[in-house]
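What follows is one chain in structure tokens, specifically the form predicted on its own.
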Amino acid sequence: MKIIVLPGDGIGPETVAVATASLEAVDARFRLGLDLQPDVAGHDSLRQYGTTVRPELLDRVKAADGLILGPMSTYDFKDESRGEINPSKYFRKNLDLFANIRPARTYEGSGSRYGKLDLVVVRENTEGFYADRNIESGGSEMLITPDVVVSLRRITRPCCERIARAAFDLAMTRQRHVTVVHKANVLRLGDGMFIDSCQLVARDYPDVRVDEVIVDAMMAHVVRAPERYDVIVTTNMFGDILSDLTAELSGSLGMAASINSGTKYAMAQAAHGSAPDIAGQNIANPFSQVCSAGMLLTWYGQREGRENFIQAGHALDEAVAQAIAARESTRDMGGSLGTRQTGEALVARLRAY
């Protein structure tokens, strides 16, 4: 499996260094014949070639099975006409990438106040009402006086029903329980649509089960009896909102791992920004992004018939999960390691099964 590995900017290259030693362990453990092909993207590309995103970068990603892609100092690419492509959204359209899929999970040893959750937010990744993916070309916000601005929503219902299919699928291999989260009682057309698309998948699915949430009450559900859910699927801005909230129930943002995939491809990346007050300060939490690589072992893993890949997946769950217990981890999960040392016990933790 060929893997482009973009470290990215802040904390990226302190975080991406411990997924890419975790991976090196789970190759050697499970011979998984991993080919990691480092390149940059984000500031450091900026600095080295004019633009943050090389056009002959996608070539490559898109001939390797793979992309790890490490924060990146989104708000500080404004103007792309000089070369400051925001890369998340550059590869998220190019690839296709309608699905992020975002687990989360509370841990023994953390000291999450809440209870106990094992959840996937399974979020529409390419409509909605941000105003970078719902247009061909330009902005879906338009300033109409210097004192009013319009933002346009799109809802359609190929990508609704492409989205509720993954959460299906993924309940399938859980405890076959969905969730529809939703706003149909005020946004009732494109809500509507998005409830009707998921209730029509639904009917191929007869062994799950299926409940529809308003998004507000959901926000207290979850907070109150997260042990209630199982697969929530829901559009792209409440995914976003949903998915932070959850990966903090679970004991910190720095647990937020997530995927983005398609039909054809996938990006592994943490659901946290680059942090640039806490870079190279060595306390950024690097599970994240360990979990976000094992979520793209396990999805190619599925996508080629390949058990191996799926088994090493969970084998970098399962060793993050005895390390939060252990308290080899950072200050936010219970520990006191820095980022670097916590790498370090979690390789030897994977090295010594």
Ligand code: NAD
Second form
Amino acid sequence: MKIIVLPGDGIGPETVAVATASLEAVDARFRLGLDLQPDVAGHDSLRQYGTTVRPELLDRVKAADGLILGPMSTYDFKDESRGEINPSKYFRKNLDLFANIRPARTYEGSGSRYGKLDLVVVRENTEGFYADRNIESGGSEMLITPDVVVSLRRITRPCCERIARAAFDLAMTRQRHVTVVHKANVLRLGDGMFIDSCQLVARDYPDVRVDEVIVDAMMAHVVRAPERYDVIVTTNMFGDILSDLTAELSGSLGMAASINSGTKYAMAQAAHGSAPDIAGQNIANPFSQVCSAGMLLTWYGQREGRENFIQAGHALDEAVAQAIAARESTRDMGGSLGTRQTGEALVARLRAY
Ligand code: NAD
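And the form predicted in complex with this ligand, for comparison with the form predicted on its own?
Okay, now the whole complex, with that chain kicking things off.
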């Protein structure tokens, strides 16, 4: 399995280094035959090549079997004509990575204040309010007068149906429960179409229980009783916001693993950003990136029918859970180790399996 590895900005180089060391450890243990190929995107690429992401990098990624993308300082990249392209958007759009899968669970030993949870947010990733990816060319945010902005939100039936199917497929491997999160009381047409599409797809999954919750109420429900939820499917922006909340409920945003997948390609990228406030301090939690890399192995194993990749993905999750229970983690998860030391302990644990 050839994987392109792009460390990203801010804390990215620190957390991605732990993810690649962990992959090397499971590679040996499960005989995966991984070929990890480093490259650059984001600020490093802007400095070296005058653009945050080179077109030939997309070709390299397309020729590989997977991509690991570190967090990107996307807010810094404002002017595409100066090479400041948002790499996360660039890959999501050009590889049609429509399903952003963001699991969140609590861990023994980390002492979550809000009770146990084990759920997955399935977020539509290619349209919605995201002006950077919901239109072919031009912008969908317009400055009408110096004081008036109009932002367009795109919702299409095919995109609703394919994300719904991804959610129901996932639910069949879990507790067989899908919660559709929406704002159809206000966004009657767009979110109405989203709900209709989910209900249509649900007919193919008679064993899956389905309920619907309005997004603002969902913020309260998921804090009050997170154990009620299994798979949550929602549109792009709601999923982006809700999944940061569920990650924090699981203990820390530093646990926010995520994979962006389509029919042909997949990209492992933690859900959080580049965390400039803690970059370079050896305190960032690397587990989000490690578990994202594990999800990439699982995705590949399922697609290729390779059981050892699925086992390796599972081993990474298990090792992270055991590390947290043993307090071999960064401070946000109750440990006292630095990023590097957390990685060293995790690799030792993986090697000892
Ligand atoms: P952020 O997610 O980077 O950070 C939010 C808070 O969570 C900060 O206090 C940070 O220290 C903490 N945090 C994040 N990851 C952590 C980790 N692994 N361990 C411990 N603590 C962690 O959000 P932000 O500060 O608003 O954004 C910073 C930059 O990241 C911006 O340029 C933003 O546009 C970008 N961003 C990128 C992505 C992405 O690449 N997918 C996602 C979100 C934000």
